[in-house]
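Take a look at this single chain, the form predicted alone, given in structure tokens.
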Amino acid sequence: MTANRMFTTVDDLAARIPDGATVAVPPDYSGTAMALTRALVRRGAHDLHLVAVPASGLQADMLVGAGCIGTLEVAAVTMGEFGLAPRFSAAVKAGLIKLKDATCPAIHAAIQAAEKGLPFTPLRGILGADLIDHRDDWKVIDNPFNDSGEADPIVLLPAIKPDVTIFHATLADRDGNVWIGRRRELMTMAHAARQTLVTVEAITDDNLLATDETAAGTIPALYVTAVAEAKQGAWPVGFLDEYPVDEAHMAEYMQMARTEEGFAEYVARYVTAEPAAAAAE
């Protein structure tokens, strides 16, 4: 794909994510693609397998509430100081989604395995947790390199290879390179996924790989499928040092999303017609 064909609209990014796809997303503090999330809701995406790397908040709650999620693989869904995630909590209680409960180290390790082209990876730290009893895709074996004569169990985790990784970043250049700064997990997620779709605050004419100051924190265009410019594309979630969380809006969401009817009203007000960007300015 040539550089000029890499640049598109947020709605086109959403159209590239097929129903049933495994989609990896970062936590709220790492660059949440909320403009793209709203676009997925608008297009009526469904049966997605969402993998939070390793946790999520408003993004997962909104997608669950809109009926976009079939399976959720996650260490936690939390709205932080705003309280429990309302639509996620309701969906779990009603059995509306398949929940693959995990831990932060397990998800990171499984993503790293896919990055390296491995079918699985070992992890020791979750031994003894009852979580293992609820994950039939995790296998406990005895360490094959142990020669002590004593039991030495270790857990094998299948690699998580997303069909798509999506996130929001600060900058992309005209060649399609994307600057992520210190958020190195985004690099791993891009390496692991078959496609990486990114929204950015701005597009620069400077080559982000040309200097040491930016190159170390830049994902090369080789690992980026498409980019859309979306000013304040993480709103109402805060985005690194660019802008803080919109606390008033988050409080409004929490109040409205307590019920299905209130959530539907929220979607009609802030998602369907997409007035969110104007509201954020």
The other form holds:
Amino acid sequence: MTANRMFTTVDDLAARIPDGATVAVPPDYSGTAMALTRALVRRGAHDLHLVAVPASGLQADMLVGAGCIGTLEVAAVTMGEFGLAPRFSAAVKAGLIKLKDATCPAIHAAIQAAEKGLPFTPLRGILGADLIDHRDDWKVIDNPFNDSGEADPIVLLPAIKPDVTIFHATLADRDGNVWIGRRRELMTMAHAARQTLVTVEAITDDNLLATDETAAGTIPALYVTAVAEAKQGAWPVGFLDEYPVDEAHMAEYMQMARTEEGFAEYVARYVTAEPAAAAAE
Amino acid sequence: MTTSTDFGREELLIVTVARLLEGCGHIAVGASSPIPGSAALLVRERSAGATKVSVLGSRKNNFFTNGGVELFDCAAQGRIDAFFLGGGQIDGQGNINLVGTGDYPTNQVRWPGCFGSSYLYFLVPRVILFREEHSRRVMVPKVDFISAPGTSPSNHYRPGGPHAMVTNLALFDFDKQKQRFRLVSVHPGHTAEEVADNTGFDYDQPENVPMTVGPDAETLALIRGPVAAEIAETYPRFAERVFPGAVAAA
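Here we have the form predicted alone; I need the corresponding form predicted in complex with the partner chain.
Zooming out: every chain and molecule, the one shown earlier first.
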């Protein structure tokens, strides 16, 4: 049997993400592909348009700090209880990245529009928020189905069609089907993107589509471009029930990333040096 | 009903928020919200099954199985009666700022971002502004960035909005017609003058401002028993700190 060409290495996944690509990522509670993120930094990716669906943490902060990001489209960049995202804050203050601030459901809805092949989607709320003044790609129209006699303004959002969706998941099977459980935003993101690149904790010999028990929570390989096995692939971010956030490491990151020099040292220690460390295991 | 005098700051806030949630069918609680989460679970505990609670970040106390979008779809369907929002800045018109201070986009201090506020503030009927810090840097005359406005023109679709605000010092409600907060009560150990000194905007208040009533013994037992045990699933460190011993005993 010919080996399935969907399976590759983390660094190869990073090589498939071209500079300037629109890259969709999930929030930290869903499955953050941190090993792949470090590989992107190692490869010197730049001018990426990162779309957080709908928020990001260490992943966005690290990519911003390493100069990989041209445009950041987010509802929030949050390091949670560890404090304000240091490299993101510094880049905002210095005007180093183009910001497309959004609100969570706007990003979800725009990704869903792409999933349906639609050019745009309407969304309630937002009117009167300053967000709208800074988003020249959003429009407000009067609801054309309204017959109350009074204008009913509603926001229209253009679809977000990612070039690439990347995330970390628990399990893939030998056919490249990927199990995501209840993290359904990953399914929507895979549907919406041209390519979906996934890292997984493990690969199973069972076929995930064989029974309803696993099939209902599985992204079929039809929507998956390539898979790489990466044990602890979300580290130091926590990963569902598999492992908690590495608090000591996050505290170290927060300390080091306070300055540009400290961040460079962090990258040298934990990102650039990573392949050698992995090979030595 | 006797009021216990032996309660902590968090327990007072939990019971104060819980009173605002009476009668809700479904309460959703966002990230990093152990006190609102505890309040919601207290209401659920006393509701005999009438109140459902979805605590984001919880595996067990969370009805959402359709990804990150479900909270927002659920709100748009009118299935969420109460939600909590905060803000780095809150002004007297109920506008909230989760983006940062100074001029956007190169903010001097940048906070995480709007999250779902620019949507949920419009759609959830009882939005409770919960912000423990009550100071002039938070309670400002005018927010630097409107993540979500306190009120909207009458023709804007808006079934939701600010219902009340709870801080470390006091409880306010919000009058949508007057577009103003009203001081309802001041927490034990604080005064109306202290509230005024620490608030950067004008608000209404009664001639005699009552004191926020603490939990009675029965409520306190519920908070320290089943509520502490349930919130510990999502916020273990909060539960250990605020209810020492209670979680292990439950």
